[in-house]
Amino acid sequence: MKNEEKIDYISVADFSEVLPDIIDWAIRMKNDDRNLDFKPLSGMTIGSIYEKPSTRTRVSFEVGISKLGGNPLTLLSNDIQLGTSETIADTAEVLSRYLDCITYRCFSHSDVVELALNASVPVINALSDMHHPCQAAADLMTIVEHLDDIDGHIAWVGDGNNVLHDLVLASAIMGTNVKFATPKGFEPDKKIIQLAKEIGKERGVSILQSYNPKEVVKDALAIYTDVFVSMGEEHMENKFDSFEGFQVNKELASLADRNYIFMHCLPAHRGEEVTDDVIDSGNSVVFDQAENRMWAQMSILTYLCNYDAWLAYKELL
């Protein structure tokens, strides 16, 4: 049995107190050229379960774990009996005997919650239909890197999905205002937005909901969008039609602050939610976001799996 006092990272709200330090640690690690022999995951094996195909999530976790001295073990959905011939609870118990941490990229959020409840090692939500906390940590890391002054707002244009959920929560934790526009019928979860407002209230954060992309983009310091039809929603044939007027193009982006940054968690469906002249412009930071998934996750992994080493490195900075 592993340490029962373990911490999980299922939603970015789980790190409501420590997220600024997680991000600061990641930025400093990324820019640390001292070549320290820092291997906080040495002797540890981190298992990553994937129900969905992945590029950024899988590569960023495998490379990041290796950089930290750990052994990454990737488990595709066909490799194990999770939720089929074996319950999620039993799988969690078994994997906890072998692994030091589990990351889980799944369809249903209730599955990662159940895995975490039954695992005796830390569990990281690598994406579910309700939350994407690792992406949110990378997003706010990117914003901190690129915007010297965050005395403005982030504008979200698109679907009220898992990325938006944790973006709003993370922004509230970091003290950054958010305005988001979705088509009617595609609003984010009300309970999550209410939680973000409660977190942000003590930090003076404003969270504004709209159905008008132009309203939220006006004077924005950052514009963020995502695919209109997510993986697993391909059967929703008419969903795309609801997003007319929500494409982030040069005309819409012209309403933002002159030095705005464009953000997208990728992969992008070019010509649908964003045009080439925006995503390929000098304002785009999408590939910095992609790289920062690795650094943010390295900070999260070290914090969860070897807190003493995380704290010791933090004190060296």
Contents of the next structure:
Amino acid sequence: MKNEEKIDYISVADFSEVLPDIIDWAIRMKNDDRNLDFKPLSGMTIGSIYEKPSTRTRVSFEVGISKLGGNPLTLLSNDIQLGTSETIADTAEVLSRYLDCITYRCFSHSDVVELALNASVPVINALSDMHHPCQAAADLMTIVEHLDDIDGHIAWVGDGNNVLHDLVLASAIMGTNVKFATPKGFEPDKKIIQLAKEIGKERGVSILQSYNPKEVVKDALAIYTDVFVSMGEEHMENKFDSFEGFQVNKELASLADRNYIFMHCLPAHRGEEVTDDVIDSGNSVVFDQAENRMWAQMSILTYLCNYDAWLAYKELL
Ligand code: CP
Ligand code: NVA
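Right, the form predicted on its own is done, so what does the form predicted in complex with ligand CP look like?
All chains and molecules follow, beginning with the one already shown.
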């Protein structure tokens, strides 16, 4: 039975009003050394279903939930009945009787939408083929931490994929300009970019689409890339041929602002979309992004599962 009161986080657009506060909360929590006994998830169990492998998402959720006093329960899809002998709708109903929140990493975006529709507890998208909203919250948190002056733009070079979709949406919400370059045939979803433009319009955000990596990287404050072949696309071996000129290397990065930051959601395929001398350089913030997954998700979980405590923590600041 659907609980009309609950909120899900399926794409960043679900947080079009609250994302700045979610990020602010996460940054304050990260830097809070008061050793507060703050356990807003005490007595709660958060279940996480994975249809695909994960290092960052799984560990950052498990550790973050534990820090907040909750009990993390990881469910690998091969070990549960989901998709083989049980429908998503029935799984959602059953899990809602035990759990206080469900995170779900799936292949098809429609599956996480269906789970959320049928669950009576909040559902968080932990990556689908269309969206990666937890990544985007951590990414914009990292941008806020590193770029004092966001009077410029961030540049995406690579595939028009799930990570780009939520990066553009989150940037629009946060008032950050974006220029992205993909090869022809690998553009992001038109409807998502249109939505980001609508969200960004009232905040004066500009979003530029290009096929030219040099054009978007010129004077950029951040360069972001991701793997050319995402999980679930392993059969698309020819895809690589289209990405010539899209590698983020020293030569391309030299066009960016002198103090640019290099971003990648990880895992990186070194030597493909990025060279070692860029990802290992002093400009790289990729491990801050990875750490921030945990703080951003702690804010998201507290907001969705114990809103009063989320508000109360803001008062404690
Ligand atoms: N960035 C990210 O989602 O990493 P994992 O696939 O390791 O969770
Ligand atoms: N675009 C990548 C992101 C991995 C975190 C994928 O979906 O595989």
